[in-house]
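Have a look below at one chain only, the form predicted alone, in structure tokens format.
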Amino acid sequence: MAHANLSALCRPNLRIAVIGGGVVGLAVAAQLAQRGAQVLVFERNSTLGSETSARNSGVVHAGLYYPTGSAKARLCVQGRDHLAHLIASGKVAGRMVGKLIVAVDDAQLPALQALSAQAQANGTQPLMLLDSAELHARAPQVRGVAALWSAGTGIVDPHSLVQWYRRVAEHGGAELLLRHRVVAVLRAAHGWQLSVEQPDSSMTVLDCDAVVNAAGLLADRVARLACSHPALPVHHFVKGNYFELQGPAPADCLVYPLPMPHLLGLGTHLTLDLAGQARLGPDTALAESDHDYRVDPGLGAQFLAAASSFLCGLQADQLRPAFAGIRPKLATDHAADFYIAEESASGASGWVNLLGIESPGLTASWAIGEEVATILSIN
């Protein structure tokens, strides 16, 4: 993708700037461009979708876990349906492999029943409760007394999804600029004035009618360029490490334990990529920075212990460090919802913040784009 000269793109009909070229920012850009808006996307990195968008499990979530009526529950279910359609039509690389959520002993059965009820309230379909015999028949190497089977869960290649959003956005006329960093903003008479650092370190100024802050890990900092109200959330960086599992995958589907208390994480689970490579992860730990991607090989014993609670026959020499990702959480002591809001109440009308867009953000991305279009009345 060529680096355009930003000053040449400052035309009178440019309306909306999207800060961030990850999967959510591109989904927003695609939605707005499809509706006829003039869209310019600023991405500070040299490639699209290279941070949180690329460093995750690639799971197409079905919307089981989140409180009914929350933005996460609603947007996850909506986004999953669209993503499943893209996979079925061959537009995006993925496969609906299904997921088992396992109760490892009788004491976990009430929690499994509660999760099933929560998922049904969220509109998650199809779902099936399996007893121990049915679980063993479905996945002989999975250890448990019962499981919830979600056939509507899948896996997607995040890069393929990023590129599909890029094509849709560019087809609608959106301009995507790499290595362009928004460093300052001013409220203008009819919108916003952005100061942008270009790849050669020169600065230029752009006027636009509205701004969508989809800056991922650093979105809370970008928000404070325009907004000063004290209730604006702050990101807490939470790191998730992954280990590859050498040899044949122990199951042909995803396998999860019951989620952690307060949904701070979904627990170390078994995932697959489209080549059939099995991985364990992620764990949950506070990150030292927004680019703390080193995987400590010494964590292998911890991963082995966690996965052995629901998988049979794992050996320590099967685990290899893979990669790590960082999630922008809005809280570390409770489950926080997505923060998606136009900041008009604090005098920042036309500025939309997307904060705390962690899992299921990839699955919900298209629906988040629709939400932003509605907020900005771009029909």
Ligand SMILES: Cc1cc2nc3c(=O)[nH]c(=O)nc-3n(C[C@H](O)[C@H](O)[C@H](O)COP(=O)(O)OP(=O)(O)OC[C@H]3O[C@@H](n4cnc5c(N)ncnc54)[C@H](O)[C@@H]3O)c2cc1C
Contents of the next structure:
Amino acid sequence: MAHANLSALCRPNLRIAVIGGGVVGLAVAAQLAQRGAQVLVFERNSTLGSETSARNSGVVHAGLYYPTGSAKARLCVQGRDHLAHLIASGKVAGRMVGKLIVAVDDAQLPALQALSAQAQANGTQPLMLLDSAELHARAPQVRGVAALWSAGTGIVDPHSLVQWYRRVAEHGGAELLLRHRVVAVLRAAHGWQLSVEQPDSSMTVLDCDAVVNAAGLLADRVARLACSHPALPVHHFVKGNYFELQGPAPADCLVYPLPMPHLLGLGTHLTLDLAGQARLGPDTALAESDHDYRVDPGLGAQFLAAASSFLCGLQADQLRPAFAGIRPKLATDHAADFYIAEESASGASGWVNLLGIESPGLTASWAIGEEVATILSIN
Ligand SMILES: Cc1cc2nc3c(=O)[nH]c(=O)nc-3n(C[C@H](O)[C@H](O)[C@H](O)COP(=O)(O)OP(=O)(O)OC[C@H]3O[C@@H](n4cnc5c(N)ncnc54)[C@H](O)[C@@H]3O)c2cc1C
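Provide the structure of the form predicted together with the named molecule, given the form predicted alone shown above.
Now the full complex is given, and it begins with the chain already shown.
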């Protein structure tokens, strides 16, 4: 991992700066470096992938929910296929454990059918509708009258994915600079000039041909260092808390309720990690802060009630506060799409913004990297 002096790296062939060393910035760096671009990644923290990329459900989404034709649907399905391949070949730690989406009563059956149709339109395969007997045989502790079974859903260790992208990026010659924070941006004659705060707090200036803004929660602010136009989105922070479930997991797969239109997420669900630890979450709560990760133990009763609608036999004393993550949402009244754009129309050609990269950003990361390479015509 490089902690290099930036001035030593300012060589003529330096081309593309990536701001942010989360899973998305690293996937972009890996894709660009693999294609022969000279890539420099700036990460303000002392480790890679320590923000949202470390604070999520770690689900490899199959792409069921998103409107057909949206960037989320397209990039999720493409990214899932790549991630499933990395997992199958042992390059990244994960397991395709499958997922149930449960209709808890007959009134929810039309919504389950509609989700099944949406998933098929998105190219999500394989999918199976289970009746109550089949659901009970598959997962005896799950309560419901029917379910959709997505065998193409899995779990991944996000840290392992971050490290895989790091290795691919470094193999392609990318330089990864930790504790380097981009603080200002200027348009230069043939690209961009970044002012970067180094680990010793001194500043340095770097010229590059293009910039990819993958700054996660703060990407909307970083975007405004370079460009400003009325359609440039703003992030709304929506916190997601998790509670661990003590004792044996109630199912050996992921279990989700049907998404409620009024919720900003998919509804509190049952997830597993690779060690078999069961978790409930994430909930959705509008937040002021981009870094308040405390979990209020008092939320346990809400989690118990939400999960008990589709899981039998849960007890309050099984729940322990775990961790929280924060979503960068582009809207709070509807599910907005990813914003992935080179800002040429506002005079910022060579500047690519990645905004609103909430779920399924982990799953879609490799495909987002590919999209950026296409936008920048780096083949
Ligand atoms: C609760 C929750 C659950 C989720 N569950 C899933 C899931 O199950 N499956 C899935 O596919 N997706 C999931 N996601 C989404 C996924 O976690 C994110 O889309 C993904 O991690 C975003 O990665 P990122 O690289 O864009 O952001 P980050 O990981 O936040 O990385 C951005 C980086 O930019 C750096 N940075 C910011 N400003 C600067 C600067 N000025 N200079 C230098 N560096 C800077 C930050 O330090 C940070 O490391 C979930 C998200 C949340 C919040």
